[in-house]
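Presented as structure tokens, the chain that follows is alone, the form predicted on its own.
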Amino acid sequence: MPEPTNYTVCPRCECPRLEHVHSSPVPGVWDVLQCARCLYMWRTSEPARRTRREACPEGFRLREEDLAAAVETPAVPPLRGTL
């Protein structure tokens, strides 16, 4: 997959190591990227408070130690059934 276009940090963690997970249908409207340390995903379109690092908001954005004290990820809570 091509590399990400003007990203260059993770807006959360300020991790340069992103990954392009998935592109838009109609080519350039936007794409999905992720974090290879905090594993933030967000798609390009969004505003820049959700895929800039300096437009983050202090309470949001990540530091490496932080990074290094959390207990655990989150588990994804099974589906409830059939939609």
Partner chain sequence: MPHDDLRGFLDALDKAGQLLRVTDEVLPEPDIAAAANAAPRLGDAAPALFFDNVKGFTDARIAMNVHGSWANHALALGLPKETGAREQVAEFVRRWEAFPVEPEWRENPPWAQNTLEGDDADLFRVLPLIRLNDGDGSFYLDKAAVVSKDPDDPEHSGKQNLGIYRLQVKGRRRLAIQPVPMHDIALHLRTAEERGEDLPVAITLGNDPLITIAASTPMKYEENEYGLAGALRGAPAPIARAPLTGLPVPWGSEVVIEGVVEGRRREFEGPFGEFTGHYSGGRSMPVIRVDRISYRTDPVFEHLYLGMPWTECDFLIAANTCVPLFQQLKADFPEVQAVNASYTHGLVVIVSTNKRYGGFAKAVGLRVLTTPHGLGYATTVIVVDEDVDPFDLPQVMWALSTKMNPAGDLITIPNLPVVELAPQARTPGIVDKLVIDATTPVAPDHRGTYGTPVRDLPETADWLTRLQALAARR
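Coords for the form predicted together with its partner chain, given the form predicted on its own:
So it's only the chain below, everything else dropped.
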């Protein structure tokens, strides 16, 4: 099982800022990591297609412009009394 320290980038958006979120209750089995930019979260024991940048399928990759283009759903309404 790969050590969390082996992870240098987000498998999805390649961001190098990763955060450690949780460790397995049985010590040393897996960790949960998260990308600080796209918020992708994964367990280190998941298959490589979900955890390794080089194995992440093209269709699941995210670019910075995808994040910037994300539509607000639902849109934030105007405050009352400001119309």
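Worth saying up front: this structure is predicted, and the values here are computed from it rather than measured. Positions refer to the first chain, counted from 1. If you superpose the two forms and keep the largest set of C-alpha atoms that fall within 1.5 Å, you have the rigid core.
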Using a rigid core alignment, state whether the CA of residue 59 is displaced by 2 Å or more between these two forms. no
